[in-house]
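Shown next as structure tokens: one chain only, the form predicted on its own.
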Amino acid sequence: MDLDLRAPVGELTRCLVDVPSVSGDEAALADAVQAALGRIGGLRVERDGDAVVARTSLGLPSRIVLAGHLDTVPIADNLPSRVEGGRLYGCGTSDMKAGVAIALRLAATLPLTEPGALRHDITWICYDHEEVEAARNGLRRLAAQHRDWLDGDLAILMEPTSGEVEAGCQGTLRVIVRLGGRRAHSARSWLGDNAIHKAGALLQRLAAYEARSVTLDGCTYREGLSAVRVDGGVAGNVIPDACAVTVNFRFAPDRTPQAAVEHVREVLAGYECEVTDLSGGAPPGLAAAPAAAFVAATGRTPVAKYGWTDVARFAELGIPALNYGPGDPNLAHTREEYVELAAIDEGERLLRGYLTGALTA
């Protein structure tokens, strides 16, 4: 397919949405993005797997990275897209093809080869496999194999933030707590030891947990320790001898990943905890000059990012990073997902002004 990156940003968003790109099936969209960026003068375009990276080389004193993922969660009978009442509905509209559309349209319409027209060199990163386990994340792969492609003084993740600036992100870890017992016929339950019943005390401990709130750079991060899955049972007439409870801890970015693991093990003392997923958070990073300048240009008051995003990967590399995008995070992954067309227009206007210097503090 041919992508017209100069089309109005709402129309471009719709084109991106109507190319299905569930995690693992991003190739068609990545091909289209690569071809469209390759037709733009002043850009060096490179590809790794289904991640596409384009960069200017103007020799400017600073570089801004605009990054967004191409993949979506599984389609929920919400494609093709439709426009209704000033809203674009469809899978990936909010998370995060509207943000990607803004970035791509800027690539096609900014004066990339005009001396003095831009305040910063710019890198565009459109990557794959964000909506699945961290080991497959395309940005993680780029950081490992092409570290220099990610270089910048500030990274802006086009995550859905309802047009607000969301700083840093929470860390996340998951553990599985396995509970054992003894099988028996349910008609003679006293002969067994019910593993599912043993989960009751664990769940009560989690329900009584008092989560803390932490304020960093004026942004308040709330933690949470929650059971998110219970697996167990053999048959309708069998006392189960095994039960597994998956517990998720969302932790503030002042905790290191190891400290988060130690905290969970302390709270769940007496239970064996198998760590199955662990990603550190990202501090707000608002003191960094490029981040402060972006915040000032937007006129927004930064707030904490609830949830984990790839700003954490940039933070690990020492690159300040913020979340900013037109979508509503509360609509991400829902069947009724949509984005306000006016919000996409506003996001493009703001980023264009920041990158060209038309918007300053």
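Between two forms, the rigid core is defined as the largest C-alpha subset superposing within 1.5 Å. Residue numbers count along the first chain shown, from 1. Just so we're clear, the structure is a prediction, and the values are computed from it rather than from any experiment. First, how it differs from the form predicted together with a further copy of the same chain.
Once the cores line up, the CA of residue 197 ends up 2 angstroms or more apart between the two forms. Fitting the two forms on the rigid core leaves the C-alpha of residue 240 displaced by at least 2 angstroms between the two forms.
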Contents of the next structure:
There are 2 protein chains.
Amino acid sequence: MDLDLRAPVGELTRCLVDVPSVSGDEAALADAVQAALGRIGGLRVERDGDAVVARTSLGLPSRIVLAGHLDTVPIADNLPSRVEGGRLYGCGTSDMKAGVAIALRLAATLPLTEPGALRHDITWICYDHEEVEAARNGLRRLAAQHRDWLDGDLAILMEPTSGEVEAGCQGTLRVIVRLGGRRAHSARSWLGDNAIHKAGALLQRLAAYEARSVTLDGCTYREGLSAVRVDGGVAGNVIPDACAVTVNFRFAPDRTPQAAVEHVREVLAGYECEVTDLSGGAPPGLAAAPAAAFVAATGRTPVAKYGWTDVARFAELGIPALNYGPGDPNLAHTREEYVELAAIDEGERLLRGYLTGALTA
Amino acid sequence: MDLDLRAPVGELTRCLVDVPSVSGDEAALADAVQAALGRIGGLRVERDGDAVVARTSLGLPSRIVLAGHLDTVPIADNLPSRVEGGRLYGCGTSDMKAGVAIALRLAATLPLTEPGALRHDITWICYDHEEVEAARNGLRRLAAQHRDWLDGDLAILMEPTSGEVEAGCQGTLRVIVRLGGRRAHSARSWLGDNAIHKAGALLQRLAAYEARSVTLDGCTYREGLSAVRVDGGVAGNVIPDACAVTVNFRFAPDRTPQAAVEHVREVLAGYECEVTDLSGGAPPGLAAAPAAAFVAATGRTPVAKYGWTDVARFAELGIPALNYGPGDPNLAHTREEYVELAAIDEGERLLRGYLTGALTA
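Target state, the form predicted together with a further copy of the same chain; input state, the form predicted on its own:
Starting with the chain above, the whole complex follows.
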């Protein structure tokens, strides 16, 4: 399949969306992206698994990374895409092929080989397996195996933000609290020890928890501690000897992962907590010059990112990173997912201006 | 598979236990029981689903029903059975294959065709689906479709009673309390309304409930109100909009089923309760002559039955019924379930004496 990266960005988005690429099934799209980038002069194109990385080598004093994942959540009867009322509907439109289309069109239309035309060297990263468990994440794999491909002074992750600059991200921690007891026939309940009843006090504690907010670089990060699963019971006539509550803590990036674990253990004192999932947050990192310049170019007031994103992986490598994309994050993973075509145009215009220096504060 | 019903009763129990028969999976055991009973002269054997009924037709003035269920609760790493220190361990040993083994061995060893050898005609009922919701209960099905198969002047249900005569039974009521809420991404938990958190106050109320005791015909019935299942959660990153708690109320037979429902609605005021399962209890019913004669033959003082049992179905049909079996009811549904081999022998001896008239008060 041939991708025309010079097509209008809305059309290009539609082409990308109509190549299904549910996590684990990104090969066809990655092949097409690799082939299309390979036809552009001035780019060094690399491939690892179903991740494609392309870089200029102009020797400019700074490098901007434009990153986006190629995969989508499972299709929900919402492919092929359709255009209606200025919107492109379909799986992956908002999250995040519109952002990927902007980045790819810039690769094909910026004057990459014209001396003085660009303010920064540029790296394009299109990766796989973002919508599944962290262990399979393509950006994580690139960081581990090709650290140098990710180098840069600012990474712009084109996740849906409705055109806002969403800085840094929260961390996320999941623990399972397992409550024990003693089985008995429910007709002789006094002989047992009901594990489900013990969850009452735990859930009351979670319900009463007052989550903290913290402001960093002008961005307010609001935390949350929530039960996301509860499961207990043996049979309808048995006093249960086990009940498990899964708790998700979304924490502000001023806490280290370890501090987040300690906080949850403190809140849930008296209960055994098994950590099942832990990813640190990313500080806003807006002080760094390239980030400040990007924010100025957008003319927007940056806000905190609610939700863990791969900006945390860049932050961990010491690369300032922010989220910026045309999609509406609230539509991500819904059947009704869409992206405003005008928002994609606007995103392309803004990024082009920033990269060429035509747009400054 | 061939069952030797003439084997010593402990061995026969072990054979029955080692044929797994979790509710819904009784066919293999029912087939074996049907085939074995079919080889005995003087018995008319019937089959309905996985229930097997066998009857003598000696024209005697009274008929005793020996009834037991073939199914067990889910296996808890406790099969195959093992013998240790005079005990047979394993799923279904106490509840209630030991009782079934006594009844079946009597079928094979009593002189069913010898004139004058028996005091009563006898009916054997081995049925399915006792350990699950009432709608699937095999005895209920038989009562609805083959009422005449159940006829008798006294039904002895061989549920575990440690060799005691356990009179009547508690009623049982199950309700589901469904808690609602509003979904949101767990990174923006304040936009949602956590249904699992709401279960906290409900479970606390159940944990604090003080159960009543009541004495009828000298038998004390103790009640209990217990959560037996809790289930909530959408995904690890979603504030859940639904959580369901199943509550089981075991009530004394002085409450009607309707009064039991009203009591639970009162205790759980403020929550919507959906009744999923309701079975009335059975009064002790020790006044009827065949019951009094059986009690006298055992030489024991009858006590209240803790647990709803199918004696209530016989009581509903106007057939006096009591529980009598060799297993310890406190071990029913536990991982450590066992039965004393000596208690099975004693149960067989006592019933044989009662049925042949060798044992009287």
